[in-house]
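One chain comes next, on its own, written out as structure tokens in the form predicted on its own.
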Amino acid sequence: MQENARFSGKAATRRTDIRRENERLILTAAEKVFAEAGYGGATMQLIADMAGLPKANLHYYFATKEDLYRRVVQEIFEIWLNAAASFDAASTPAEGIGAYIEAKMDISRRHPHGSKVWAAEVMQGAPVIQDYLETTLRDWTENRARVIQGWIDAGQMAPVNPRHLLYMLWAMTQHYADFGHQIETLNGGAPLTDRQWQEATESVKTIILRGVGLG
């Protein structure tokens, strides 16, 4: 009886591991296909081929293309949310904004396709995720703006509009993902090296922090 229970437990764990691995394969493939083909040009078959899985497997995990697309968008946004934890944990604005820039630059390096999916969706008027922008993103932005305004009110940084500061942070850091091909072309056709990524991060930090009186 105990042996059967152990076997059943191992089988359940194995099924869970397979499910997680398949979901990760699908989401990684979907992120790339949506980034390159756009929502309209992407198909479940293309994503299945990219993931190396039967198309039926995709529909087992995600009933529709829209379900899969929204999950991809949610994944990249949750990664961005985690990056913003630096604001809440920081004791000074220089520490908080600096750490946020570092995190966002690292995300642009590690998740360029996800950033491109988000940018393309928004530039088209957010036909699929408008509700997400009006709820989750709006709440997130208002909370971060309040933190920045608190630093300003305490005389810890220059009086700038918190929203425009956030927009500038997003534009500068996400540029390295959304326009990665342009950057590579201007870099002699090669991706940025570790050293170049560090230089880019430090440059963005210096420009932003000096601009708000923290440099």
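In this text the structure is predicted, and so the values were computed from the model without any measurement. Positions refer to the first chain, counted from 1. So that the term is clear: the rigid core is the largest set of C-alpha atoms that superpose within 1.5 Å between two forms. What changes on going to the form predicted together with a further copy of the same chain:
Once the cores line up, the CA of residue 57 ends up 2 angstroms or more apart between these two forms.
With the core held fixed, residue 199 shows a CA shift below 2 Å between these two forms.
A movement of the C-alpha atom of residue 67 reaching 2 angstroms or beyond is seen between these two forms when the two forms are aligned on their rigid core.
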Contents of the next structure:
Protein chains: 2
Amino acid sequence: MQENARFSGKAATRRTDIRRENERLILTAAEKVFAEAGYGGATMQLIADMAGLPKANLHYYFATKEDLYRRVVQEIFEIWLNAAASFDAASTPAEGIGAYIEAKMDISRRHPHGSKVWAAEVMQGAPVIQDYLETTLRDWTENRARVIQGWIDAGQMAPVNPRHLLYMLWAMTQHYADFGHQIETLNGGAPLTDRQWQEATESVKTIILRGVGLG
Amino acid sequence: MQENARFSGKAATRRTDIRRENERLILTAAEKVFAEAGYGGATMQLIADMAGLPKANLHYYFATKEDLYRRVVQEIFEIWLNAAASFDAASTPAEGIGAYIEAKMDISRRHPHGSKVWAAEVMQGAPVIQDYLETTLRDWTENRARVIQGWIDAGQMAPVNPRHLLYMLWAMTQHYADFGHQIETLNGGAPLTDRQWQEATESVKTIILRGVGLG
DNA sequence: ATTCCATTTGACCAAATGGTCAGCTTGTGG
DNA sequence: CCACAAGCTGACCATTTGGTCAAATGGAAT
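Now show me the form predicted together with a further copy of the same chain, since the one above was the form predicted on its own.
Expanding to the full complex; the earlier chain stays at the top.
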């Protein structure tokens, strides 16, 4: 019972640890394989090998390939939603937009696989997360668009279409994850260094902020 | 013989027509299926059904699934390269960048499937077009980056990293194709109208041009 | 008309894949 | 230590899929 685990002196029982560890192991492997091969190209065997577990073990933790995939997509979505905090916490447009760009660039760097899985899912018509788009994401977008419109109405930034501004922010920040391989190739075959990531972030911030009259 | 076809009075012989027509039929169907299902999720049977031909016929024109896929990717790549013309023809930065945005937004609208196929290919590490990235695309990028740097040096626009500017242009314009489904959902479930596409293009142009000091 | 070659296609095959299951091992509460 | 449940896994299976092929059909040059 989970009660036992929760109340028995030493944090969690061995069993709970095993479960959590293996699920994490599988999810991490799945994220990478789905990103690199797409849903159709990914195989449970590949994911199992990458996780270092027998294939049958995957099906013990995740009933079907689709279940596993759904979990991977949900995780990146939540990470992105949380980046809204940096947007909401700000009091000025420059601060809010700037912090949001920084947060999303940081996510692109730390979770490139998840970003790709999301991109592929949406490109294919969002077969498994359509409801999220219609509820959570729609609400999220409308709320932020309203905030931006408020800034414009208050004369704090240039009049731009808030929706398209949001699309542009998503496009640019996620591009560094989704097209990371292309960027790496054009960078002479080497991944962007810390310095280059900083430069990329600054470039995006500079152009966008000046672009909305906050330069 | 093809000589016969070329020199026989009526343009091309029936044979040549058939070949061209069927190849076009297959390529169009393949572009759509690869975009909607990914390379791994696409099946020759699906493509055949969409093209209205028996599966064996596909293998008569394209030896393997990979051959067919390669052709689809090459086509969109060439379309994009040609968009460079609008960039090169311009004499001022505002004109060049503006025209390039318009050209690429137009392509996103007219070839959303191809754009998605390209995006998926790059996201998966460009397994079949890596050589293009390292040769053609690298040269293309370096040349345009040099042009932009020239404008900056001449004081015609604000100093920004030319590479990152190019990445941003690609990201934003292609976003309207690759994430078209998401945008459509956030647009109340309806595809963007002519007017809305124009507004999107204007938004991108306005923000970018002002962002590089050309507002 | 006849010959030759391009085109078409139903039937077929070997390999790969998602998923199942029965039996085994291991942890845990009593 | 025991009994039970959770966790593990090799072997297996039905289905799908890319690709093949031989036989049939159709166009065009002589």
